[in-house]
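The chain below stands alone, shown as structure tokens; this is the form predicted on its own.
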Amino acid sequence: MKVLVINAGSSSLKYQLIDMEDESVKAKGLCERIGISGSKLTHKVPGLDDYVVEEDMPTHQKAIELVLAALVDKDHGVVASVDEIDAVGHRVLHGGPTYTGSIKVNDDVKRVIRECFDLGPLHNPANLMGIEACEAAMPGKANVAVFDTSFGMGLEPYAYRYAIPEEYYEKYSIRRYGFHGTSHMFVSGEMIRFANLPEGHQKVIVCHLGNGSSISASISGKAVDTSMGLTPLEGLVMGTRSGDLDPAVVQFICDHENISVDEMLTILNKKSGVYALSGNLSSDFRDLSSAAESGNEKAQLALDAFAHKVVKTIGGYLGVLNGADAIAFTGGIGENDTAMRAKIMKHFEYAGIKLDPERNKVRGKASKISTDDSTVGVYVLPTNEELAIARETVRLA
């Protein structure tokens, strides 16, 4: 069975064609500048040179048509015809309170995605365009929506409800949803298999650390808590997102700077985080690490603040779970930043959780990085959201 995985953004579209017989990626690519001049498709097939198509893509449907043409191209394609593609899996940001898991797309699913536009204004409209473009280009093919919020929908009310008047929860579905859910679902499940955790000992903390970062706690693959909330703004200090802060900060700055709440939210999402703490130096942790090593105090502050919040969250989740069986690091920073992993985990040596300095040198490869006598196993485990989406698509389609 071959599954086409689609991640549609407002002006971009990522794709992978995965053969589920062996879960191998046959081709992948990116459509850029959809609806903007200078559109380009970059198509990659293992063992071949990149295939680049520079052609106007006024709509997502045109982008999908070019993707399908690349997949069947006589020189750069990997299938003889579109008929070889059995189903399409779509990353969809928000399913609101309606959907607690992935689902085969029908008119009602599209209605719910549309109703969640205000909860995911940057992503849900584009996700829906991707679905409808595939429906038009490949009529009759099964489309599956895999919601980024599904993992967090497994939380208990005491974990997802905000302590605000109930009418706002009832009227507007304001609650903690959590994001990076597909990654957390994949890594928590893979962690159980990779470490061969026995039934009854499957308490896992997943640290998805990158420009956007979040942490989850789960038992037997079911979410118990997650750091992001109604939006991806809640939780850890991130690349350009502030993470948690006193809500009164918003009113205070709006009043004193004479700006709107919308403007303030833009600041908190795009001009804050380690970028702000570093004096607007960079949101890239590689740049910050290099600057800190050269004596830049603001860059060091940014790194320290990021690590401090991660430590607080892991510590809190150890309490929520009443101990853990495994801690997994994933995402660009989690998988590759050896110094940051060491900086974080040194705070848990009091509990007998210890990294092995040699094992911790690994980057981007599934590995155990804790000592053999560590009370909790610590691992690097690369995430694979596309494969998670493909697996869900096979299950439903």
Ligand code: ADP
Contents of the next structure:
Amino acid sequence: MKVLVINAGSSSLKYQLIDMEDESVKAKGLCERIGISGSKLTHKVPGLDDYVVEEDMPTHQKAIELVLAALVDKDHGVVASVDEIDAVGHRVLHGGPTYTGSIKVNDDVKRVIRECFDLGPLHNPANLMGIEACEAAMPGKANVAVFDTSFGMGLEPYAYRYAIPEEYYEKYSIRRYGFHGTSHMFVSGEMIRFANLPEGHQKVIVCHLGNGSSISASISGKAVDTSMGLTPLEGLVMGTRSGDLDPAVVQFICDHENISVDEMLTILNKKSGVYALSGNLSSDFRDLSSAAESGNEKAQLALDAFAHKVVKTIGGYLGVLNGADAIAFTGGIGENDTAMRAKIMKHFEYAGIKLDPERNKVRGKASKISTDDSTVGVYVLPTNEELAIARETVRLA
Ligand code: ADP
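Shown: the form predicted on its own; wanted: the form predicted in complex with the named molecule:
And the full complex, kicking off with our chain again.
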């Protein structure tokens, strides 16, 4: 069975064609500048040179048509015809309070995705365009929606409710949803398999640390807590997102700078985080680490503040879970930043959780990084959201 995985953004569309026999990626690629001049498709097939198509893509529909043409192209294609694609899996940001899991797309599902436009204004409209483009280009094929919020829908009310008047929850479904759900679902499941955690000992903390960062606590793959909230702005200090802050900060700055709440939210999403703390130096941890090593105090502050919040969150989740059976690091920083992992985990030596400095040199590869006598196993486990979406698609299609 071959599954096409689609991640549609407002002006971009990423795809992978995965052969589910061996879960191998047959081809993957990216359409850029959809709806803007200078659109481009870059199609990658393992072992072949990149195939670049520079052709106008005024709509997502056109982008999907070019993707399908590339997949069947006689020189760069990987299937003889579109009929070989059995189903399509779509990443969808927000499923609102309706969906606790992935679902095969029908008119009702599309209505809910549309109703969630105000909860995911940047992503949901694009996600729906991706689905409708596939429906038009491949009529009759199953489309499956995999929501970034469904993992967080497993939380209990005491974890997902904000302590604000009930009417806002009742009227607008204002609650914590959590994001990176597909990654947390995938990595918590892989963690159980990789470490062979037996039933009754499957309490896992997943640290997804990348440009956007979040941490989840789960038991046997079911979420118990997760650090993002109504939107991905809550929780950890991130690349350009502030993470948690006192809401009064918003009012204060809006009043004193005479800006709107909308403008303030853009600042909190795009101009804050380690980027802001480093004095607008960079949101990339490689830049921050090398600047800090050369004595840049602001870069050091950014790294310290990031680690501090991660430590507080892991510490909190160790309490929430009443002890963990495994801690997994994933995402660009989690998989690669060996110094950051050591800096974070140093704080848990009091509890007998210890990294092995040699093992902790690993980058981007599933591996145990704690000592054999560590009270909790600590691991690096690369995330693979596309594969998680493809597996969900097989399950439902
Ligand atoms: P996204 O949230 O956009 O998917 P990623 O998970 O790809 O982000 O993470 C991107 C971040 O990972 C980069 O901004 C960079 O800070 C960090 N990163 C990637 N490789 C390394 C590395 N070798 N050392 C330190 N940080 C790294």
